[in-house]
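Quick heads-up: it's one chain on its own, the form predicted on its own, in structure tokens.
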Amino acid sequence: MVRPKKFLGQHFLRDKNIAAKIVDALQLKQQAVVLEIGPGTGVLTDLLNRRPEVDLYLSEIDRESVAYLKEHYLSLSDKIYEGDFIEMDLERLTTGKIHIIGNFPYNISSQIFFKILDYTHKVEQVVCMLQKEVADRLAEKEGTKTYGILSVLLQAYYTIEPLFKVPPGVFHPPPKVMSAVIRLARNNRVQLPCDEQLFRRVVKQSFQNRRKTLRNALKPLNLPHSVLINPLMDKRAEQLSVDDFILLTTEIEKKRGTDHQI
């Protein structure tokens, strides 16, 4: 038996019907490399391993789970990354694209998504279960209080589709919150038409002071007057769409020469 560990945020899914729905949500048109994050006791692994088009790899930090997986899935024993997914080098996994699936630990789900943002050129699709509140936030559009940093950054690269809700009772131990499954599919932006690191910085700084207008929220960037008079600067971060943030970043980038502190 593998014991769920609170410090790892482990809640093992027990319902095989829900497991099947999660695996079926992974849309693959041909043979593909799939990385499962946090397989635990293998409830998704078992189903993924049966799909002929899936070249499956696992990332698991729990030694007890790794031992269990190696014993029960001998064909995958050399394809298990024992360690923290946040530290994993996805470039070494394969030269091609990667599809990610998993029941993400609630306590590090945001860190997982920031990691994925470092590999948008490589991660083609993500199907995951996480806390419903977080799932709703990722798919949220501008104009709402729950729209935030990850909403903008992920939607810049991915189409996010909420799929279905999952009640606490299907887990061991049951979490204290509702869960939800979402799918992120890479959109048509090969890369942003602006400096991507500057884009991230503008988005993060804007939401760190989300009650202020952007003119005040972005003061630490020491923006030139020609940027400050942009009508977008009269708005708050939650009022800007992804395209608005891209346009604003593009304008800031054009003015970078006037102030090298940006």
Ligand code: SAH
Given for the second form:
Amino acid sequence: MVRPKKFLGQHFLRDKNIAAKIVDALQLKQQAVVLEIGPGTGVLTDLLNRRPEVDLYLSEIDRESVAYLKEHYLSLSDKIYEGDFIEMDLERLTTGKIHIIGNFPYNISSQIFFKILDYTHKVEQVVCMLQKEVADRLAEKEGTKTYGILSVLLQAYYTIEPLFKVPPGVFHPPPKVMSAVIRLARNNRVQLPCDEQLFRRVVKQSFQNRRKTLRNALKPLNLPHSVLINPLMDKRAEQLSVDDFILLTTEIEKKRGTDHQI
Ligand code: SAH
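If the one shown is the form predicted on its own, what is the structure of the form predicted in complex with this ligand?
Starting with the chain above, the whole complex follows.
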């Protein structure tokens, strides 16, 4: 047995039917590299390992879980990345595409998504369980209070689909919050039409002061007058759609050619 460790966000899923629903939510058309984040004692691993089209890799930080997995899944023993997913080099895992699945450690779920954002050219799909509140926020559209940085950045690359809720009682130990499973599927935007780092910066800076108009929130970027007069600048971050943010960044980038302040 593996003792659940709170500091690693360990809540082990005990319900086999829910595990099956999560694994079934991963849509694969052909043989694919699948990376499970935080397999723990393998409730999803076991089912993933039975799917013939799945070429499975694991990322697990907990030594005790890794020892358990190596003992129970001999064929996977050299496909376990023992360590922190956030530090993992996904380029080295495969030259091709990756599908990610997992009951994520809730304490680092935002970091996991920022990491995935560094690999949008590789990560085709993510099926994951999260704290419901966080899951809702990721899928949120503009015009709501919970729409935020990760909603915009992720939706620029992924279609996010909320799938189902999971109550605390099916975990050991039960978390204090409701959970939810969502799927992110890579959209058709191969690349943004603007500089991707600048896009991230604009989105982050805009939401840093979400109650201010962008004209004020983006002051630290020293934007030239020709950008400041854009009507989008009268709005607040939460009023801008993903496309608006892309448009705005494209304009900032264009003006950057003539103005080197940014
Ligand atoms: N998949 C299992 C466990 C989910 S709990 C189940 O559904 O029952 C979250 C898991 O993530 C734990 O096994 C924990 O050890 C692991 N974990 C926590 N932080 C991690 C990190 N930084 N990198 C990889 N795994 C991590």
